[in-house]
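Shown here is one chain on its own, the form predicted on its own, set out as C-alpha cells.
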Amino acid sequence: MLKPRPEPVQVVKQRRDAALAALVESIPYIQFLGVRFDRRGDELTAIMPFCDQLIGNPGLPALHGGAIAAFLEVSAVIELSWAGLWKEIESPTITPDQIKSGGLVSIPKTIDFSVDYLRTGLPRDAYARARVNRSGRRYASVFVEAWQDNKSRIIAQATGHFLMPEPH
C-alpha cells in the first residue's frame, strides 16, 4: 500500500498561520494590548510591545500590574487553545477558510488566575510563555511567566485554572 504524499511545507504552514490568527482575533483585548505572538512549531512566544499607555507608575516608570496580569493570562489561554486546536490543524482536511470562519475557535473560560509578581516590568518589550499542566474535557491547569531582556529574570509567573469549552 503506497503511503499518501505530505502536504507542501506552505500549506501546512498557512494553515498552522490561519489559526493562530483566528485564535488573537476571537480575543479583542489582546488588539488593546498590541500582543502578537511567535510561532515556531507548535510552541508559542507571546510578544507585549511598550507603549506609554501601559505604563503604571510614571515615577519609576513601571508598567502597571494589570497590563502584566492580563498579557501573562492572554498567553495562557491563546496556548491551551493552540493545543487543543493542534491535531484539527494539522489534519489535511481542514482548509484556512474553514479556521479563518470561527468554526474550530473555542476559548475556554477562566475559572481562577494567581499571578505573582517577582520584578519591576521596565518600560520595554515583554515576553510570555506558557505551559500546559494538564488539559482534561472539562478542566485545564496553566504555568505562564513573563521575561523582558532575560529569560532568567522572569517579572512576572502565573498559574491559571480553565473550564474547558464544549467539544464541537
Second form
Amino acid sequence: MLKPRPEPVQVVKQRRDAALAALVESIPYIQFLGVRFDRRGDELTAIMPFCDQLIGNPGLPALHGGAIAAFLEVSAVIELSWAGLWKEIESPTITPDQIKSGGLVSIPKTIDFSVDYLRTGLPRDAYARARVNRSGRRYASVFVEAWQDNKSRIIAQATGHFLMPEPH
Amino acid sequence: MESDKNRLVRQFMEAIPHAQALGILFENIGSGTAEMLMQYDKRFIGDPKTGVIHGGAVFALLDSCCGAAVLSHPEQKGLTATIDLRVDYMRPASPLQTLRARAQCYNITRSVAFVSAVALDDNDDKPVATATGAFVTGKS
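Could you output the structure for the form predicted together with the partner chain, given that the previous block was the form predicted on its own?
Every chain and every other molecule in the complex is listed next, the one we just looked at coming first.
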C-alpha cells in the first residue's frame, strides 16, 4: 500500500496557528496583559510587549512583580493546555472553532505557583518559555522562565502545580 | 490616624501603574500590615467556561499587598522588591465578588522581610488564596 502524501505545509501551519490563536483568545486575562505566543512546530514562546500599565516602580522604572508572575503563569497554563491539545489538533478531531467556543477545552487550574525574582524587569519586551516536567492524569508540574534582552540573563523563574481538567 | 510614613506608602502604592490597571484599592495600612481590594472585572477572567479570574491577577494583588506591608513596617526604610513569592490557590474566587487581600510582615531583618498574606472573597471562612514570600529591605 502506498503511504499517503504528507499534508501541504500551509495546511498544517494554518491549522496549528488557528488552534493556538483560538486557545489564547479564549482567555481574557491574556489579552489584558497583551501577551502573544510565537510557535515553532510545537514549541511556544510567550511574548509580553512592554507597556506603561505593566510598571510596578515608576522611579526606576521596573516591571511590576505581579505582572511578571502573571506572565509566567499564563505561559505555563498555555503550554500545558497546548501540550494536551496537540494530538487532537494533529489528528484533527478538534477544530479551532470548537476551541474558541470554549466548550471542549478545559483550562488547567493552578494549585500553587512559586516565583523567584532574579533580576529587575526592565521597561522592555519580555519572553518566556515553559516546560512541562510531569503531566499525569490529575496533576502536572510546570517550570517556566522569563528573560528580556539576553536569554542567558533570566529575570524570573517559577514552578507551578496544576490540576488537570477531567477528560471531555 | 495614619502616620506620615504610611501616607507616603499609600501615595506611592496608589501611583503604581500596574496596580491602577488592575483597579487595586487601598483599604487600610498599619504597622507592617496592609489591606487591599480588587473588584471583579471581566478582563481578568482566566477560565472562560466559569468566569473565574486568572490566578495571575490574584498573584498581582497579593504581591502588591505584601509589598505595602513591608513598606509600612516601622523598621523598613526606603523601597522594597520581591525576592520570592509563593501563592497557594485554595479555591476559585467566586465570579462577580470583590477580592480582599490582607498581608502581614511578620519578621524583618537587615536584608530580608518575611511576609504572609491571604486573599478572600465574600466568604470569610474559606480563603481563596494564601501567599508567603521574602522581600528586600532597604538599607538604613
